[in-house]
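Take a look at this single chain, the form predicted on its own, given in structure tokens.
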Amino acid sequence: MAGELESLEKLLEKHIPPDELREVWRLLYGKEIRPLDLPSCASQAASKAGFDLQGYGFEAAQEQTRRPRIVRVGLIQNKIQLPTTDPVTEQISALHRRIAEIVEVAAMCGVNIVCFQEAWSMPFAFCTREKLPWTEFAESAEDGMTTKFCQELAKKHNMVIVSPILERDSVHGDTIWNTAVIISNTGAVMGKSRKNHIPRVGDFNESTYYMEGNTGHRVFQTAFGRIAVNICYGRHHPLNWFMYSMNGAEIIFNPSATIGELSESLWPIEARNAAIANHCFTCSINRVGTEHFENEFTSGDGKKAHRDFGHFYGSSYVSAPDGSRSPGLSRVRDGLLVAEMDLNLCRQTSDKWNFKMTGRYEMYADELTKATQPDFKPNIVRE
């Protein structure tokens, strides 16, 4: 059933009167947003490369001192193409094909930056915890094929490109990151940003090959707004959240590959909150289908040796800082969501709730400085 259900929105609109469905989307997502009339050729090319297409539009309140400050962002969630015994080059090539397909479409659709879905150049194998051939598909986020690919794609499209990949550190002995590649609209590199927190979950064992990143919490300024990205695992820490919003982002992708049995529950929960404790949109992307290993492999957790994760769910979706949140993409397809969002909203919302305003940090700070000590005592009061 996992890998069956195409979406939990189709499912609500099955079943559910008209009538009552628009009361419950308020109820489950916030304030109604506009679906996007998103060109013909668009709606035809994704249809006939076999993938959703879904566009929504997050409008802010006019302002007198203020332009709207209109930005479209695309979200791409895939399969793998070539079965994971493939070459790696064969499965890295098809991949950039698959991949050039779908920006295509969000630049047709007016998309000014793009997202890929976490390690998206190749199959998720941490799992394996097998260091050939995976580690092959490991690449310098400066000038690896993977990047140079991606800054044609910029080029090409006047987009900003944020590519989550496998990094390949040769400057400093050849280590391994869990790293996204920030590409500017006009091809330059403008930096990367590594996974901060690493999952010792069940078969996301991923300090195999790799460590906590050591880029802090970097926000870049780009054509079109602040962004920032919050690799997969960190959508669980809010404090992660909070830095890159302390730091200025408007919007915070969270680039993942998480599965049913672990994660859906929580899925639509924790980026939506963050994005409203921040006053900043977050975009969430999962990949999707179900990728099988040649070798089996165990978890630590008890569970019969297997050859795959489970189900990877897609279901990716934008949150906005007024709390309201798109519909989510297939669970089961390859998919692009468009999301047309005026920034300005950031700072309404903010002037709204004023969350960082009565915020206590300097308290916070303080306390948290102690707790990380060896002699710390909770601050716990006793009869």
Contents of the next structure:
There are 2 protein chains.
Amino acid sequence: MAGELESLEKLLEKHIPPDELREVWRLLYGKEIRPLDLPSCASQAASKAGFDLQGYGFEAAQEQTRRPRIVRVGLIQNKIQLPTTDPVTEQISALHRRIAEIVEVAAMCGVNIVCFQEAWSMPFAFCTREKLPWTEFAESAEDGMTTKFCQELAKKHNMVIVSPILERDSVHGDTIWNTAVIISNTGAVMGKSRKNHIPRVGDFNESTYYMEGNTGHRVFQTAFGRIAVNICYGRHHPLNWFMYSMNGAEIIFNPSATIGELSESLWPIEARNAAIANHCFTCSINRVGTEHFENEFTSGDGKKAHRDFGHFYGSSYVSAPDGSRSPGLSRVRDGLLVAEMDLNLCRQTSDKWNFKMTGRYEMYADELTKATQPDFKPNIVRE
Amino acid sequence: MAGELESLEKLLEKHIPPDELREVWRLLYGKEIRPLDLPSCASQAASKAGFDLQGYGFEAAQEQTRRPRIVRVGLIQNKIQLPTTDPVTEQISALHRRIAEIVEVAAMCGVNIVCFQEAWSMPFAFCTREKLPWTEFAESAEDGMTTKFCQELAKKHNMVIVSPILERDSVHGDTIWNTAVIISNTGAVMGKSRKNHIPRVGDFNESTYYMEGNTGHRVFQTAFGRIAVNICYGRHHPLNWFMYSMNGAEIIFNPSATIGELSESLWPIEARNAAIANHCFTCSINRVGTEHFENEFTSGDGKKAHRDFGHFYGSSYVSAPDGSRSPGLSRVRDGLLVAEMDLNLCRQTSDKWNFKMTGRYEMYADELTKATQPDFKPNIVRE
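Hand over the structure of the form predicted in complex with a further copy of the same chain; the form predicted on its own is what we had up.
Entire complex below, previous chain first.
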């Protein structure tokens, strides 16, 4: 991507002297986090396979009655591998191969839970508004080829896998959903979590393809901690994060596909705010690169029809409940971010800040119920 | 404040070349905003009176059926003026004089609505847990000396004033509240808005002094736009911002008092997220400086007893619904931030992103009601 910056972090590090840089990071990214000492075989493999590898550790205080609950999480961002005009199954297989390669490195780094980007087994073709061949990328969440592929990976590496795909639900009249499949480290499908909020914004007119999810705010009790998945546009909805947290999520993944012009200044804010507001970890994953399509389409933004969506800016990152965050992965390259977290930090932060205790949810349940009524009267004071 | 940085913005501007700085601001602060051309008499007065003066303009697209709705908002941050051991009424009067001086400059800059910091007519003495003399700073919201002072200012300058004070409510058994008084540009008291969420965090053990507010989520229809006030700790609660927005607020003020060690990395995130999530402007105002008290007190953080709270880091700023934000005021000096905003940007952003339309509030009202029940069962999936 000529002209695209590799990352904000690299730019700041290039220009700011180390003593002042420390204060910049404190103000921008919160409490200092520890770079992980990843095995050299992993760094070499990442370098050879041409992807960005970074690792950071988030620590918690020692407790007397609970042992530290250390988990290593992996976030993967990647480009599509073949042109969007290639046969569907070849495109899928090429993505499987790329992900297998990156997950191999995640395993070297001791990752326990890995999450891929939104609709990872396909190009993000929803901008086209065309149905074929794109709906052919939809697969059964329970036994599609992508789920089977993930089950093998999960077993091989003893790793929980969060696999966001386009789901074909043949049990309910061939409905299509935007769904994350959660696969246990044993290889079993634990269940699925569907995208709750669907955008109708510019090129993201996804309601052409699927509707609002009906799986609510499930949390999955994995061997390594309680996780939930808030897919893409759901990150703009604070109540969506909140309900996953109320159901007990300690880590909420946000697999996404979003582009620079539209959302890049929102990207560092929303998931990090959710980590703070809900006393949990959030993992933000964005696609990377530019995807080209055969036929022109319009974005509804008054500009000319075009054949690409814009630049997916990557920049995947992890936020902690104490407001600290990791640097972002590359804005232009594939990447694997490894985050080691002590999940005890969630309850420790909750005990410090007490947002759930001071939340007054009875009042809000009542006000929200009233606000959804057609005859709702806003509370406006006039002189 | 020896050793305290003046501002993040100045540090970045010192080191980063202009062409790269543009991209840094885009990534950190969103769409470029316009520095306001403030009158030179205002700059001179600010310089003479020793406070930071900055001005920025947020623009909206032209519409055919609505005219631009331009409003100028002023955010004021200030230190206390006298030692906390001085007589109560002298401390109050000195603060009145300082604010009158800064509001005079706001008037030169054409400000229509001004908001002061939380409990602006007193030191933030709640850390002491002592009652006298601090409760003597509490005044009637309707006709206390501070409200009368603000009414005169409002009439003189044709300015709406948001005046957050410690309120003595003699009608209800001498109850004390943390309250913002909203004074119309005509000088009339429009009403009051009480702090909805009360912290019990370290030195912020404010529930010793006042309880959760009972004025709900009122919005005030002023001559210059619909405003609401989310006081301090309420900014950690996304539902609090949300209900002000559902009641129609276009600008939500967040008068605060918060210190570096505790919250500085959260400060740029929460109010900005609220502006994005609710399609409105948010105005974040923080106290500045360090306040010393006569008797030692403990923070409940395992450290030694101390006589000051820590450093209030100022850094007041404005966030727009499109995710852009202004630079912050000084971390160490008094300041006035003038923001010109076209309120049409709120509905334009809502029409673009549709968060209220896609919010699924019926579902959340139902889930939230269930979550508040003592026998609530979290939705947890096990293998």
